[in-house]
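Next up: just one chain, as structure tokens, the form predicted on its own.
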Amino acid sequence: MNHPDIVIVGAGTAGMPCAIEAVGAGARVLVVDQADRPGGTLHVSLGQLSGAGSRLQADRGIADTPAAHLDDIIRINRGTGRADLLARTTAGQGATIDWLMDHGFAMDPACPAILHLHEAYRTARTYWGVEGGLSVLRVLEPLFTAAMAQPTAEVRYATRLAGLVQSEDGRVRGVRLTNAQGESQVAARAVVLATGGYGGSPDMFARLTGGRRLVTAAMPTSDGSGIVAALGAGAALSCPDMFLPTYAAVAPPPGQHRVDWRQMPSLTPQVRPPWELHLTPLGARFVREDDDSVDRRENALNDLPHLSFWCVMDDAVWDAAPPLLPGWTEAELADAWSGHPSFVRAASLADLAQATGMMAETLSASVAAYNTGIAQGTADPMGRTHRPQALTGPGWRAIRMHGMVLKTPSGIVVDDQMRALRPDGAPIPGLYAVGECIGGSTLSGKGFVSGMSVTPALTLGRWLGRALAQEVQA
């Protein structure tokens, strides 16, 4: 298609619904994606959703409103998100849940629920599919395929955005693309960037987070290319100071940065109360391990050098406790304890300190203070209440954990019409952005708010597709 009305860059959580609605409303649409299939982050996401006023809530007798949802978000992120965009998306997220259900979404029967992987809502308004993000993709992909089969639509996979085409007045009038056939240029009345974040780019992540190491579950195609293109066209960068890590992943070996959701440790106290100690690289405690506020635990981790800590236990705790690594097979665990650099075993605390780099005196003092509280029935130094048994050896273990990333905080500044903005607040004509490329912290603020990544991408993507179709046909 040489003369589309709209070019949508990215066939993921926001780009697919944007295209579905735009084509359905009569616009000529070209979608491009650098991957060889649609779906983007949905292939690795847990697919948490949230929305107030859904039919499922009504069926369960749960009274909820978009206004209550918005108030809860503001409480959780302490007002650090964009109130105007939050108001727009929360108003439609209950209807998005209904839309998914109308198209056969395989909802987990436990939903809606209050989920504790992130700071919890006061009301049960979190949902997820039986296959996580793939459940969302199962709905979107056939609708997207049908839309792209229309004579007014086209999709090109394995095609990268090389840049934006602008006229002298700064209006974006198309895109430059590159693929195996070479470079091409496509003119359009509107360009939508739905390219996701930069959780697959160690270099860009380091530049935007003060040099921090990237440990990520994001897709490799989340390389920040859409954000880079928008900045090159004069757009402003959002939320550069709102990074917060997810608590936490097993640290991958040096030189590697990818982790698998299946192998995430069970560090949510409401799911698995902790038996281990969480210690800094020097061996000191830094957090109340059973704190029911994940936000407090994530902020404590964010204050640590290199976002890294050790989970320390003895052999008796490893054997008696519920699995810390429930997604690992016995063979994977055996291999990890025998050779993975983040897994350390030692005969004594002194040997453990030497093998991990912790300071022997600090490590010994941390363990002794914890054990003394248990033995004497006195308060834990960090205020911890779940202390099932002392750590006494013989035999010691430590697993290095690291703050990890799926959603990245910074992105393209947009207004409430999803138009990309310059640093002075003026819109860049013809350029729009939606999904994670507007910055995960634009909506969640400096925190993680359940369901406020996937559901806004779907909701705002659908809204933008309809709105642009009306605009280009006016």
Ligand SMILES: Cc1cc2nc3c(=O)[nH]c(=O)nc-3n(C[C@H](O)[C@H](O)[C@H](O)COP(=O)(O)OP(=O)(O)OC[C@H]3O[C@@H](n4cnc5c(N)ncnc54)[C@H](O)[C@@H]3O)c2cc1C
Second form
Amino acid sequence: MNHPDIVIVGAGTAGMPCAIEAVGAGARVLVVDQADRPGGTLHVSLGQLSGAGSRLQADRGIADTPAAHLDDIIRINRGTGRADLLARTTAGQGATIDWLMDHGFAMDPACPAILHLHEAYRTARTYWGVEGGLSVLRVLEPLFTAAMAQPTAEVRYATRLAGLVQSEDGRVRGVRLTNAQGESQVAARAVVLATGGYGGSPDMFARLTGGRRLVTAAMPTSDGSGIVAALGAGAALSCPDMFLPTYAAVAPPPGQHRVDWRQMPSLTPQVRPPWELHLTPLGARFVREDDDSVDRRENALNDLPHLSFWCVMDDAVWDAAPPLLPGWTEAELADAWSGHPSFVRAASLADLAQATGMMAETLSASVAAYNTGIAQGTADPMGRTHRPQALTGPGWRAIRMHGMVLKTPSGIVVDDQMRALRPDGAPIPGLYAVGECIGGSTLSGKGFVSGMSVTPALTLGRWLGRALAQEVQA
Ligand SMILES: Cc1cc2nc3c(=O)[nH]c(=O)nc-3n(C[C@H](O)[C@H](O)[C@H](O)COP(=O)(O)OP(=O)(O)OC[C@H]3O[C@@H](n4cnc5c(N)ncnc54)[C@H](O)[C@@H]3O)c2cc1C
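One more: the block was the form predicted on its own; return the form predicted in complex with the ligand.
Let us now look at the entire complex, which starts with that chain.
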């Protein structure tokens, strides 16, 4: 297509619904994606959604409103998200859930529910498909394919945004693209960046997060290139200081960054109360391991300079406790204990200190204080109440954990019309952004609010597609 009205960069969680609605409303749309298939992060996302006022809530007799959802978000992130955008998206998220259901979404029968992976809502308004993010993709992909089959639409895969074309007055007039055929330029009245975050880019993550190491479950295609292109066109950067790690992943070997969600340790106390101690790299307690607030645990982890801690236990706990690593096969665990640098076994606490780099005195004081509390029935130094058995050895184990990235905080500053803004607050004409590329913290603030990445990407993506179609045809 030579003369689209709208170019949408990214056929992922936000880009697909944006394109479906824009084509449906009569716009001429070109979608490009550097991947060779649609879906973006939906291929790995848990796809947990949130929304108030859905038909499913009504069926279950759950009273809920967008205003109550918004209040709960503000409570969870202490008002650190963007109120105007939160109001817009929460107002539409119940309808997004209904829209997915209307198109055959395979909802898990337990929904809606209150979940504890992230700080819990007060009301049951989290939903998920039986296949996680893939269930969302199974709804979107046929609608997207049908939209792209229209004569007014085209999708180009394996095609990467190389830059934005601007006129002298700063208006964005199109995109520069690269693919196997070479470079090309496409003019358009509006360009939508729906390129996701930068959780696949160790360099960009380190630059924007004070040099910290990236441990990530994000897609490699979340490389931040859309954000970089927008900054190059004069856009402002949102939420640079709002990173909060997810608690937590087994630290991959040095030089590696990716973790597989299947291999996540079971660290949610409401799901598996802890049997181990969580200790800093020097061997000190830093968190109440059974704190029912994941937000408090994540903030405690964020205060550690290297985002890493040791999960320490003795052999007896490893054998008696419910599995700490339920997704690992026996063979994977055997391999890990015999060679993975994050898995350490030792005969004594002193040997464990030496092998992990913890200070021997600090490690043994942490273990002793925990054991004394259990033996004497006195309070745990960190206030922990789940203390199933003392850690006495012989035989000790430690697994190095690391704060992980599911979504990245910074991105392109937008107004409530999703127009990209310059640092002085003026819109960049012709440039729009939606999804994680506006910064995960723009909505979640300094926190991880359940369902507040996927559902806004769908809701605001659909809204933007309709709004732009009207605008370009006016
Ligand atoms: C393991 C995991 C679990 C998660 N669980 C949840 C959850 O339960 N609930 C929740 O709300 N959020 C969750 N998230 C976050 C959420 O899934 C993402 O924030 C969201 O899916 C991002 O949608 P998006 O449209 O912004 O980006 P994506 O879906 O990643 O789409 C971006 C697309 O842009 C393309 N692209 C990027 N750069 C370019 C370029 N230069 N040129 C061309 N194409 C480009 C990419 O190839 C990709 O297809 C999770 C994330 C992960 C990693």
